[in-house]
Structures are given as C-alpha cells and as structure tokens.
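Consider the single chain below, provided in structure tokens and representing the form predicted on its own.
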Amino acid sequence: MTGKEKVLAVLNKEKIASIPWLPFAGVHSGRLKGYTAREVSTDAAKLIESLREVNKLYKPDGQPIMFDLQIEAEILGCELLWSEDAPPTVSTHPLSDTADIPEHIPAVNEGRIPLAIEAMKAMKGEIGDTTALYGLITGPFTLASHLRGTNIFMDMIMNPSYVTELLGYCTKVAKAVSTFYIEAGMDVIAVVDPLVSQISPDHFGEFMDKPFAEVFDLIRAAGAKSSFFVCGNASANIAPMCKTRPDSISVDENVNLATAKKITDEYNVVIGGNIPLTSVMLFGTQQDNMKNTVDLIDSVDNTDLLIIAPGCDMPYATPVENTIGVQQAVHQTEQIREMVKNYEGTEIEFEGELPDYNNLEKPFIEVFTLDSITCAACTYMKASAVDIKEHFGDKIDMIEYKYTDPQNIARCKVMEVKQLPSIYINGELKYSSIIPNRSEFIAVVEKCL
C-alpha cells in the first residue's frame, strides 16, 4: 500500500497490517533547506521545496502543508508577531474592546491563503497519488480567542450569547477555508483548536457541539476526510469531541494516548498523537525517539484506528535523525523494537535551586509552557499571567518557564508538573490546563497578599 492509501484506509476505519506516520513538520520543512520560519510562512517557491524535502527525508504517509493557525487570523484584523524559528503569533485582538461580530468571511484571494493553496496544488501534482496531503485550519474556537483574546474566557460566564454568535461567525471562515483547501486537493481536513483544552466538558457541550460538528459534516460532505487536532490537556473532552463526528483526532503529549485510545475506539474514531515535541524529539537521542515511538505503540491494547504522529507542530530545530528515527520505529516496528530493547535513556538533571515558598517577600506566579511563543493555549495561559502582573504590579512576581529550555524540562521533573500549560502560585498548583477567567485569578492573588 501506498502512504495515501493506509491513512485513507485507517480513516475509512479499516484493519490495516501496518501504523501510518504524520510527520508534523511545519516550520520545521523550512529548517531542511536552510530557510527561515518565515520565508516557508511567506514564500510559496520556499515551501514548496521544503515539502519535497520532507517528504524526501522522513518518508511520511501523510503531511501536512502548511502549520500555521494565524492564517485566518491575520486577513481578520489581528497583527501577527514574527520569528524566524518560529511559526507567527497573534499579538493583538481586535475584538478586545468591543462585543461586535465580524461579518467578513475570508476569500480565496486574501492574505496568505493564496500562497496555501499554491503549495496544495503543487504538491498535489508531486506527491499526491503516495502521500495523503493535509490541509490545516483553525478551529473556531481558537479563531474567536485571536479575536477577542483572553475575554473570551470571561464571556463564556458573563455573556454566553455573544460567544455562541462569535463562534457562529467562527465557523463560518472554518468552513470556508476547509472548502478552498478541499478544492485544492486536500485528502483531510485537520480542525486545529489548541484551545479546547482548556474548557470543561460542560463549556465544550454548551459552546462547541453544534461549530465543530458543522464543520465536520461540511468536510463530510465534500469528500474529504477530517481531523480534530488539540493540543494541551484534553483529556477530560476526548469523548465531547469524538460526538462531533470527526473522522479523527489528534492529541499531544499531555493526553494518555492509552486511555484516550480506548475512548476514542467506542466511537468508532481514529486516534493520533502523540510524541513529545521537546524532551524526546528536540532534546533526545535518535534511540530515545526510537524507543519512545515503540512504547507508544506498545502501550496501547490494539493498533487499529491508530496513527503514529507529534504531539504537535515540531520544533523548528528538531534534528533529522531523531525524525528519521521515529519514522524507523513507526515502519519497522519489529526490528527497531529488538535494537532499543536494552537501550535506556539518561534525564536531564536540574542544575538550579527551587525557590523557598514559604518565605517569600511576595506571591510568586509561575507559568509552566511548551512555549507561549508557539503554542496557543500557552499563549493565552501567560497572557491571563500577564494581565494579573500587570493589575498587580509590584506587589506580586510572575515569570514563564518555556520547556524548550532543557532546565525548565528538569524543573518540571522536580516540581512535578504534570500538564502544559499549568500556573503555580507559590509553588503550588492552581490552574492546569484550564485559562482561568480574570476575576477569579485575582481573587485567588489577592488570598496570597
């Protein structure tokens, strides 16, 4: 079978004898021909070489054009702060300071998608009878956090209406952008909302129900298959989303791929995720992504309706042999699992000093991310962080520790975080993987003055 062919047919739901393999290599194509993260956002001529470039390297069965959730974004008002090993960031909201909806559905000429679809049909044409070829968008709830920023989290209890309308609106650039990206010959449609992570089950069921399963069935009914990609915690909404109706979804590390597997089999959808993008795939070994990809697939109770992928977008300067590895592990399970059988990888140790919580001068907060650069929900986690230090001032202290720095990755050990993004407040957890709303972060600083 062709590459194509096994995603299709595990998204078809049908037993196959091997696990397909996604490499999520966004920004990261670019890094393989010595181009910036944003020549492959800006430049289709750079993309376009860079993909064949990856598909040349890590010989995926899927891939994905393009990793980019500020797309929409950025042709509806929000400004974009840029990196050169980095995919964009939103930076402002223009919603912010205002309860309007938008009624301006992005076109197929407009901002970047054109330089999308360019790549889509270029790599249709290369690649496209081997390779099922992913189409990327942002999911409305996402969508309407770029636009409203962290109110959003607010709205959800003071002003319910108005966040149902906005992700109505929300929807609407979704399905849009999902029927340009199906036309230019997209095999699967992946719904990225890092930020569904961080709601309950109860705000997934109110708010987001009727959004993703509208897009889903429009992506249904247009002949391609669907992805609903999340990032963060998600555990608690594995199953609300599954009753959407996607075809699949796709997890990152902080989800027991296990456990949620064996929700996500109930419902009859196909499972992705799920290695982890810093400690494993940046930092590690190529024996350490080998090993880490076979008890990945070791750890579940069956393989079928499973595929093999990163948690996430991959880190911009993740090494090619340890990709090269897992993309070994996924197709020659057997014989890379005999090779790493004995093998065991070393931790990094944690070189500084805790601080002394129990007498400090004043409340410490401390946002444990991925990386609020990169990843959205960390985003908007620092940003919550962000308001309260601003709203306080001196009276508190509040730092970010980014677990692309290999002692914050120790730190997390010794702390013992168990989920990005989370915040402590001196030295204890209070928020994990759920953006608390304004007024209950400082009501909770304001118990620590």
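Bear in mind the structure is a predicted one, so any value in this text is a computation, not a measurement. Positions refer to the first chain, counted from 1. Throughout, rigid core stands for the largest set of C-alpha atoms superposing within 1.5 Å between the two forms. What changes on going to the form predicted in complex with its partner chain:
- After superposition on the rigid core, displacement of the C-alpha of I19 between the two forms stays below 2 Å.
- After superposing the rigid core, the Cα of S422 is displaced by 2 Å or more between the two forms.
- A displacement of less than 2 angstroms separates the C-alpha positions of N322 between the two forms, with the rigid core held in common.
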The other form holds:
Amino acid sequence: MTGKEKVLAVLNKEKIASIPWLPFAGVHSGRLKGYTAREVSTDAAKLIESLREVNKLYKPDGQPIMFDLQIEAEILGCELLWSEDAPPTVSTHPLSDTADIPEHIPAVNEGRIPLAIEAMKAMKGEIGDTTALYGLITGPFTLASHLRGTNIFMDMIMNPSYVTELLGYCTKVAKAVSTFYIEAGMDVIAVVDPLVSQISPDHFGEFMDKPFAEVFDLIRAAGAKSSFFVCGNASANIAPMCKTRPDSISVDENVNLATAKKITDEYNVVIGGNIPLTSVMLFGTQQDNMKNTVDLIDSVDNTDLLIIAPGCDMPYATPVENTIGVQQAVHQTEQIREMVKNYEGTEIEFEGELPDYNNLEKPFIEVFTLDSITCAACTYMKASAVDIKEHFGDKIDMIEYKYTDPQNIARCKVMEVKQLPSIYINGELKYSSIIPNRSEFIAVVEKCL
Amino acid sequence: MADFEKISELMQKGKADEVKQLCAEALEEGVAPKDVLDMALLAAMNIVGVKFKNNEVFVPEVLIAARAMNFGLEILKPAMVDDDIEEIGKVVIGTVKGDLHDIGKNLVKIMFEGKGLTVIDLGADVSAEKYVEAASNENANVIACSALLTTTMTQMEAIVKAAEDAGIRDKVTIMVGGAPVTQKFCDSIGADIYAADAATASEKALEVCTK
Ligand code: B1M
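What would the structure be for the form predicted in complex with its partner chain, given that what you showed me was the form predicted on its own?
Expanding to the full complex; the earlier chain stays at the top.
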C-alpha cells in the first residue's frame, strides 16, 4: 500500500494493518533546505524544494502543503507581522471597531493563494500518486477572530446574531478556498481552527455546528476528504466536532488521545495526533520521540481509525532526527519498541572495543542508522557513504551500524551518538540527519587522507 | 440587606446591568463599598478563575464576567473614601515581542484586577524596553510577561536584562507565564515568579504586593 492509499483507506473508515503518518511540517520544511520561514511562505520555488525534502526524509503517508492560517486573513485586510522562524501572524483586525459584515470573497489569484496553488500542483505531479496531499484552510471561527479580534468572544454573549452573521461570511470564504485547493488536486482539506478549543460545548452548538457542517458537506460533495484540526485543550468539544461530520479530526497534546479516541470511535470519525510539539519534538531527544510515539500508540484501545501526527504545526527548529524517530516509530513500531527497550535497559554492556581513532591506518567512516532499509533518511545517509567509499576505494574504510542490534545500541551509548542517522569520520561526528552533499563530503574525507 | 451571594451569581453569569443596579442598591442601603467589592465582586471573580482552571467555564464566560465586574466597579469606586482605595499594588502586563497570543494575558489581567491590583496593560508584541519603561514610569511592583511560543519565550530573558540595565531590577518582581513556560525556565533566566494559570498568578502577585 502506498502512503496515500493508507491515508485514504483510513479516512474511508477501512481497517488496515498499519497506521498512517502525517508530519505537519509547515515552515519547518524550509529548515530542511536552509530557507527561512518567511522564504517558504512567500517563494513558491523554495517552498516546493522544501516540500520535496520533507517527502524524502520523513516518508510521510500524508503531507500538508502550507500550514499558514494567515493566507485568507491577509487578503481580507489583516496586517501581518513576519518572522524568520515562524509563520506570519495577524497583527491588526479590520472589523475591531465596526459591526459591518464584509462581502469580498477571495479570488483564486489573490494574495498568496496562487503561491499555495502552484506548490499544490507541483507536489501533486511529483508525489501525488504516493502521498495524500493536505490543503489547509483557516476555519471560520479563527478567521472571524482574525477579522474581529478577541472581541468575538464577548460578541458571542452580547451580540450573538452578529457572530452568526460573521461566521456565515467566513464560511463562504472557507468554502471558496476549499474549492480552489480541491481543484488544485488536494486529497484532503483540513479546516484548521485552534480557537475552537476556547469555547464551551454549548457555544459550539450555538455557533459552530452549521458553519463547520457546511464546509465539510461541500468538501464531501466535491469528492475530497476532510479533517477538523484544533489546537489547545479541546477535550470538551470532541463530540460536538464529530457531529459536524468531518472524516477526521486532529488534536494537540492538551487532549488525551486515548480518551478522545473513545469518543471519535463512537462517531466513526478518524482521530489524528498528538506528539507533543515543544517538550518532545522540539526539546526532546530522538529516543524521547521514539518512546513517546510507541507509548502513544500503546495508549489507545485500538489502532483503527487512527493517524499519528504532531500535535499541530511543527516548530521551525524541530530537530530533523526527532521527526525521523517519530516516523520510524509509526512505521516500524515493533522494531522501535524493541530498540527503546534495549536503550532503556542498562544491562547491555558494550562487548566490543572502540577503534583507536587517533592511530587509524586510513580514514574510517562509520554510519549509524536506525535501519537503512526502512528509514528513508538512513537509506540516503548510508547511500551517500557507500558512494564515497566507491569513490575512494581502498583508501578508506566504511561500516554501517544499525540500531536494530543491541550491541550497536551499546556502541552508540559508548560513543555518545545522540542522533540517527549520523556519519562519524575517525570517531568524530560529521553529519547528522541532513544528508551531506557529495562534493562537500569528498572534500572532508580528502582532508583526512 | 445586600445580597452578596446574588450579586456574585449575577456577575458570574455576566449580567452587567443587574450587577450595577444591585451594587447601587447596596450602597443606598449603607453597605460599605469595600465590602461589596470584596465579598461580592472579587469573590465572584475568584470563583470564575477556579472554574476556568477546571475547564468548567471557557474564555467567553470569563470575559463577560469581567465586564460585569467592571460595571459594578464603576458604581463602587466613586463611593469609596480615600482609605478604602489604598492602592494594593501595581502590575505592568503584556505579551512579549513577536507574540500576539493575548487571550491568556487578558485573563491573567482580569484575575489581577479581581485581586484589587492596578494593572497597566501594554497589549501584545511588547518589547523589553517598553515593559521596563512602563514599570519605571509607573513605579510598578510587578512586571508580568506572557509568552505562548517557544520562539518568543526567550524574550523574557531580555526583559530581565533590560530591568537590570535600567537599574530597577531590585525594585520590581518579574513574573512569567504562558503555556510553554516552566518553573525551570523561569529560574534559568533569572525571573522571580512563575505561575501556571491566571488564578495562581493573581495570588502570587497579591502576595508580592502585600509583603
Ligand atoms: C505573567 O505571568 C503569567 C502567568 C500565567 C500566565 C501568563 C502570564 N500568561 C498565560 N498564563 C497562564 O494563564 C492563562 C489562564 O490560565 C493561561 O494562558 P494560555 O494562553 O495558555 O491559555 C489561554 C487562556 C487559552 N489559550 C490560548 O489562547 C492559546 C490557544 C491556542 C490554541 C492558540 C491560539 C488560540 C491561537 N494561535 Co497559536 N495557539 C496555540 C494554543 C494551543 C495551546 N496548546 O496553548 C499555540 C500557542 N499557538 C501555536 C502556534 C504555532 C501559532 N499560533 C498562532 C496563532 C494563533 C491564533 C491567532 C489563531 C490564536 C491566538 C488568538 C489570540 N488573540 O491570542 C501563530 C503565531 C502567532 C504569534 N506570532 O503570536 C502560530 C505560529 C500558528 C501558525 N502556524 O500560524 C503553538 C505554539 C507552539 C510553540 N510551542 O511554539 C500552540 C501551542 C498551538 C500548537 N499546539 O501548535 C496560562 O498559560
């Protein structure tokens, strides 16, 4: 089964043997290619190059094109504050002092929609056969808050009819943008609405039922799949969200996935989530990420109707090896469970002997991988070392240590290898996670000759 | 006799006009404004804070209760004699530079006000210099900074530094909070107090101001 087939099968509520993996690499994609958040948010060529790298390194079953909740708002007159290491943010709210309801619906050639569509079409052509592509739109409530500011919360109580009307307008915008993205080839439209976590189930019922149901109906009628993304503690709103009939919902670490899954299972809705973004993905080690993912998978009653994903948009600076660790843990759960156990078990002593790195006869390249067969980044890392070995022939030595062997885990501990895949030359860390470019790698080895 | 319980209940439901009217009636009956404030309005805000913490009420309900509290305060303030309005303390609050998440900050502000503290709200995307300038000008007891992003929480260290540079560090308590902030982080940047939620933040600020 391709990744795309897996995602679509699960969204069609079929039972399959494996769990799909959906890395939310928004602006983080740029980091893989050395581009800033601003660059991948404004330059289609750089975005496409970065998305290609995400696909290559993270082996996603499904992949978002942009995770940017500001695209619609920018077109509708909100000013943005730009950042190099985060998506832009809305800084002004055009409706803050007026009760007017706008009429303008974004057109396909407005603002950054053409950028998104160009990237969607390019990725559809390149990876669209094997990877399910996600187009993300701003949900009606969050869009309304971009336009109105946080006054919208008070309006819900003091001027409910205004809120209903404003949400009606935002729903039209959401439907228009969903249509553009479906026409650009997106398999799944994710309606992203972090603000939904901040209201009561009663308010959800009063205001959100109709707008969200309408958007999901439109997506369904257009033949695409849908997802309802929320960030924050939305525990109280899981059932109300399911009632708007999305194919799936996605939650962050503030929601207990196992508890929420009991609810989504009742509604036959797929649930996705929720590797902690900050404590684990950004600040944790690769081991933490693998362990967390295995524990998460073990925490749910059953793995049907389940997608594993980060809690929300991944921080720009998320270490690459952490995402690779999660990917491995989703795709090779049993193997990683064993590795984590072996790593945690203090009893394994390293039985071999480390080379005398200061007195080597020839340069020695050591490749540490999770498993160069199943882990894409490891495959590339290993291949680049094999290529260099072929280039230099007998002048150098090269070996791969797979983490699947407990003795190799012990070796990693002794050598203090923290990230996989990594390349060490003469006992020193030279490359980790990001595959070295060939000419640079050759130059580095030449210096050691 | 004024029914503090009733005022509190109405305030929790955000019934601003009713709260205002009952506060006025209480004053007419000769109840001390400070008693209405403490036993009805601030008590109600306390309950709202706890309910919010326990996920029993959500952001709109807190904001609407705060509005009702302010309606009541409008009546009580002019009636308070000078020694009633002894200023407990002053807090300068804002969300740090580069960060526009202000929902949490607004709730913390409300809880501070609910403890009777004077709050100067600098809004969101506030530079270190601005916090320190406001704190000096206002002679504030506390600088309260909120951050929701891991990329912006580092700004808090700049605020501690700016307070040192301006020579007010020993006069002002620096309090930090927001979802990604932890006690460990607070310690590591040399800030004084970390609070995990708005209710706790207000208790800790009150403690500082009444010490
Ligand atoms: C001084 O002492 C103190 C003491 C206690 C203090 C304190 C100060 N400040 C707060 N507290 C404490 O008391 C409060 C009450 O008890 C609490 O405050 P909180 O603010 O925590 O709680 C509030 C009452 C309710 N909570 C909130 O208001 C935040 C909820 C979540 C869902 C959230 C929202 C709503 C929004 N967001 Co944003 N957003 C998320 C949030 C998810 C989460 N897990 O927190 C978070 C914070 N956002 C995130 C992101 C990535 C972003 N957001 C963005 C935008 C937005 C919206 C505009 C859509 C909206 C904000 C609206 C607004 N005006 O504030 C973008 C950046 C904006 C920017 N530069 O500021 C954007 C970059 C998204 C994007 N891709 O475009 C994530 C941050 C990841 C990280 N660790 O860095 C995030 C954790 C969501 C996620 N799971 O990915 C306590 O923390």
